[in-house]
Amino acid sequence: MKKIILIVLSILTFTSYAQTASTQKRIIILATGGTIAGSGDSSTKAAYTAGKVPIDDLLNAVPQIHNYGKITGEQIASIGSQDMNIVTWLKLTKRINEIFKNNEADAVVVTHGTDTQEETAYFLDLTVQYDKPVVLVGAMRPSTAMSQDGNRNLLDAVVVAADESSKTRGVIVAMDEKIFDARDVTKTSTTNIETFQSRNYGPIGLIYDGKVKYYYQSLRNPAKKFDVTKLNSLPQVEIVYGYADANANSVYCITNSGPKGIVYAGMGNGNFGAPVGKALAEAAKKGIIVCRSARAGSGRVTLDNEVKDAELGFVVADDLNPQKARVLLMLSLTETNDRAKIQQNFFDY
């Protein structure tokens, strides 16, 4: 009788394990380097080298992530995010689309340095063609620091990626127990742990004790994404920074370098002094798309309000900061040079 009971219990245990294994989310972590993979000589000093720790070592440091799914890792790059570039962006988005197309995983986590994490997140948000979860994560302190934040952030990112409610939300960023929409998040402090914020709208959700709670979803999540499958580069778009009594030479220098677009990070509501305005208008007449953004850090740049945009041939970034306006303008220029269509993209995406 005991033998029969043991056999039945064994069968039930195996069945339960098989069912659990079959329902576990398959999550691929694509590593690009950054502080989360950084290493320093001292646990109490700030100095470190980004991107030194390989993905396998990151996974081994957080064995608990395997409780949330079948986790595998791939090394896409090993750089600090100050060195992030368009080639790596294209490689990353093509790999993510390939993963989902071939049903290799149910979700993707991307480890990334914080300096340009928001730009990569928004680029992926505009180019990943699938509604499965894509979660970017990083750290403000290297893996060797006494109070490093990378392990907790990585675990939380996997928790978010595995959560069923993370579907159809576009690309998201999980940092410091908060979840942010890729379009709205930005880095706000050079060294503070709570550097990532959405100044206009706040986080879309929170992570605590291995659980995810969403509170709202951005309406800026168009079904149509930009197809970069056959692209190896993007059109050149440069950013010009506005300030009091600015010299227009910076605009002329950039104009002469042959860009397809210029994003102006203006004062206040995307404003400029007369010399800079004249130079930007001349650039627009040459067929360069000039987009007015703002250096303020929050709020919208309004169309045809203080500035006669239609007359000058400008478009406005709406509530995108300059670095994200550049991302959208580059991708828009892969499809059209029509100012009206590009302006509509800034209102839709």
The other form holds:
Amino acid sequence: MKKIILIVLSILTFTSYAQTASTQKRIIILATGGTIAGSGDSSTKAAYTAGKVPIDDLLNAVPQIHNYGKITGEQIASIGSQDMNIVTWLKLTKRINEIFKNNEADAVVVTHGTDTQEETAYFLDLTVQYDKPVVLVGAMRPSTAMSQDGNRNLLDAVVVAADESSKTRGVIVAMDEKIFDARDVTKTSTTNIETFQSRNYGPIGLIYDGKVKYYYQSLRNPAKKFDVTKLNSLPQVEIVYGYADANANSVYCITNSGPKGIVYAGMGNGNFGAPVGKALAEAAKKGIIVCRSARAGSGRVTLDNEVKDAELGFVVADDLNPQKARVLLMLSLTETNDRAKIQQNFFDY
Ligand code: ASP
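Hand over the structure of the form predicted in complex with aspartic acid (ASP); the form predicted alone is what we had up.
Below: every chain and molecule of the assembly, starting with the one above.
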């Protein structure tokens, strides 16, 4: 009798273990560098080098992540995100699409420097063709610092990636106990750990004590993504910054370098003074797509109000900040040169 009970118990234990193993989410962590992989000589001084710590060491530093899934890591790059570039963006999105196509994982976490994390997140949001969770994460303090934030952020990002409710939200950024939509999130502080904010709409969810709770969902997550499978580069798009009494030197300099698009980071509602306006209108006449955005940090740039966009041949960025408007303009230009279609993309994506 004792023997039978023991056999039944071991069958039950094995079945429940097998079930846990089969329901465990498979998560691949793609590392690109940044402060989360940064290393310094002192725990109290700010000096450090970004991107030095390899992915295996990052994962070993947070063994708790293995409670939330079957975790593996891959090194995509080892750079500070100030050196992030289009070649690495294409490599990253192609690898993520391949992972989901081959069913290699249920979710992907990307470790990334915070400087350009918002641009990478939006680029992936527009080019990853699958509804599975893709979560970007970083840190403001290097892994060697006192009160470093990277380990906690990495654990939280894995928690978010493993959560069933993270599907179909597009690419998200998880930092400092908050979850942000890739389209809206921006870096707002040079050094503070609470740097990421979505100034227009706020975080879409919160992470606490190993649990995720979503509160909002962006309506800007169109099913049609940009297909970059066959691309090795993107059309050249530059950003010009607006300020009081600006001359048009930088606009002419950029126009002469042969770009397909210019994003203007204008004052207020995307405004410019007369010399810059004239130079931008000349660029638009030459066929360069000129997109007005705003340096203000929140709000949207509205079409044909203070500026006669239709007459001058401009499009507006809606509520995208200049660096994200550049990402959408580069991708739009891979499909069309038509100003009306590109304007529509700024209202849809
Ligand atoms: N310069 C670093 C980077 O973006 C800053 C950081 O990760 O917080 O890679």
